[in-house]
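Here's a solo chain for you in structure tokens, the form predicted on its own.
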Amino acid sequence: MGGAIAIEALLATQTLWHAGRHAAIAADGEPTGHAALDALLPQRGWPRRALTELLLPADGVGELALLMPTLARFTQAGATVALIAPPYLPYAPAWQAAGVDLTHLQLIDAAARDALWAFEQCLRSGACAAVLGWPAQADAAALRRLQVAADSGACLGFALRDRRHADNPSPAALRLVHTRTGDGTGVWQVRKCRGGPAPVQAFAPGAC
């Protein structure tokens, strides 16, 4: 009996895969601020203590707008959000207009060779509610370290990367790919998600 209980406990914590059987996944994600996106995700929000990848065809396709409701909520509650070597200097008035309390926003300036290390350390520190990074050359091992660091630090990690990495395997708990429909509308397609199969339906921010 004790062995059976131990196995059930492993299944519940998603650390053991059982052929033909799915562990019950609690809908305990961090709300994204987009009701339609929350409805698509098995955990009903960003996976907690985990790394999320946003895979982009280019900078400025709406990736920050996607994250702003979460970042605003965290900073308004007094929690720290860190940006690790962003490719462009954040425009403070726009972040304020989106509801971000700039007193709780930390901008970490790091050279390209140090940015991945800084990203991992901020995730692991336990001092941040969310950390955003732009790791251009991260391989699977580096992403795995970021995932472990996010779990250790009880933090939401967001890696904003080029869409060409979409076909590569990744340990990230959630992967969203930005693409466009036939009429040119920008949408986010769930490529991978914790807790269930990736939904076929895409998320269109303008439809919220």
The other form holds:
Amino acid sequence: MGGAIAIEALLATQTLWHAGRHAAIAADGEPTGHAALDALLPQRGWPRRALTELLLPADGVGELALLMPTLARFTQAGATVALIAPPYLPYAPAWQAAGVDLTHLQLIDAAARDALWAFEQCLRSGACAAVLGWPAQADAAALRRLQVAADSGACLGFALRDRRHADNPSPAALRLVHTRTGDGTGVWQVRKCRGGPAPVQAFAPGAC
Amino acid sequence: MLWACILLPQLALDAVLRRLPDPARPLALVGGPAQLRTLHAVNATAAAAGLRAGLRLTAAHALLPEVALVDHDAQAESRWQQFLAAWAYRHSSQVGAQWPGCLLLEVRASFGLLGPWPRIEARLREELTALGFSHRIAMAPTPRAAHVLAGLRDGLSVSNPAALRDLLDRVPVRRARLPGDAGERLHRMGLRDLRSVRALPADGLRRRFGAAVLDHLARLYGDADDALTLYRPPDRFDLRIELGYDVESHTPLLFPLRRMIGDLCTYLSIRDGGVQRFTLRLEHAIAHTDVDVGLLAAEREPALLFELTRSRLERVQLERPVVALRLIAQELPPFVPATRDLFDVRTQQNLPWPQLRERLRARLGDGAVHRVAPTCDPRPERAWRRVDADDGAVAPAPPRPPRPAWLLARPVPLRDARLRLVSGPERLESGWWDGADARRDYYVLETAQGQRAWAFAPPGEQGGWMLHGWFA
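Cool, the form predicted on its own is there; where's the form predicted together with its partner chain?
And the full complex, kicking off with our chain again.
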């Protein structure tokens, strides 16, 4: 019977998921710079070669503070970080105070129509260590393209989007939603993470 | 060093003859003022009929009525000499074209690549014959000696300096290419060869003939260095392809474009240069459209240049049919290849940042990719600047109180009923020197949605908030 495939082979290629047992995921993520968040994520950091989605209720809730340690580490190591059509001006003194080496921070102006193209080009090229984009209009197919581009370019992609997209499915490897607890502090809730069930516990940036 | 001299005895005539279908027909170049037209040069058939250079035009017509006459272009000789210098540059890296009617090549360095002298000489002769230029070739250790020997006998070659001195000693004084009429005067004084000239007391010779003769002799014998101006290929590239038919869409232009870019890159690699800015000219029947391609750094990768040119070309509206393409590169700066670490950790990267940047700029516009740097101005809107160039590290800014990561391009009113004051005020009073006076109290506020806002109010007030940034 040529059609029969050994179940071990399917398990080894991770096409089959064994219910009730967590697949062993290598803790090879890119450290986020927040110990508490690293502990929550199955890969102990940002998933490499993948798209990470940050879902925000509004701009300015601490999304950059979450990414800043990673960006600072990349740029100080001489790797390029690209911002694709940021919604505001990155304020140079503040970024520098956060430890980002502005020599390696590249800003790319693009109209909404070209921004997705530029985002994909930067991800796919492999020339950037991390690429941040604001794909407001992206549908699932476009996100899928970004995810594939991040994989082929071996690069960290961050898509910052509005929280109303949280209920739509997304091919991103990691999805974080910014919510507020009862007492009003903002926390990051893991909505989806590849390689394990999403942790119930949220990450509170100010707590650690 | 060994110098080969290629003497081109009838450069202007050959330049005309090589484009004629039948070079054997009698032909003469005519020069001089309109009232006194004289023959400048004649070909072999015309010479056999008795024509010679310097003859009056009327006399030439009387001797040989069917002679074809071509106007002599005074610039043509130097232009063709430059053309042949470019040809000679393929055989040697040191080519001199400063003496009229001859080319000098340093050949010893080419032995390793092209073989010994007889093989090089045969090759030079073969290519010159194919180009249609009559020539005499000689080789000697000094350029002047090669020049003299080429005038004496075609094919003479001396590589040993001692043998050269013996040979030069026997050169008739009138054939030694002495400056001015010195050779003729020495001959009339009864001096027959260079040995007897060199036997004369040097100061007497200098008094009678000037220092130039002694200089010439010293350089001829190799006792003094001969400073030659070496030929350098021109720093521009210009290629035109006639399409032969009208083209009204982009796609048929791509094939000739790829060939032109390929030629450009071949030329660049020969010159070890790169290209930073070039123009693709789409020629129409009447006018032309220019497509400018500019790069931030010199490049010579054919695939990259083709992609860039293609994306620029595709943004051009072809309003009229294109009949010819022309590629003009005026600046060809030296090419500095990017150095890469042998143990680069990101070896799998398939497109380096400079190429990615050029691709982005090609589609999004020249100013699309930039960086930011802090400045020393205390006013937030002036505390940063754009950096368009791609080199140079960014200097650190002076320390300031906490600043927001996002800055709004211009402040907007912040209307929120449930603002919470987090910190402040920070009084900012500055800019009296350039007219953009600013007096503001900055506060950090928290909005109902949990955003951290950086807003200012007039001094002493806590209302009328103007949002200027987000602590993201």
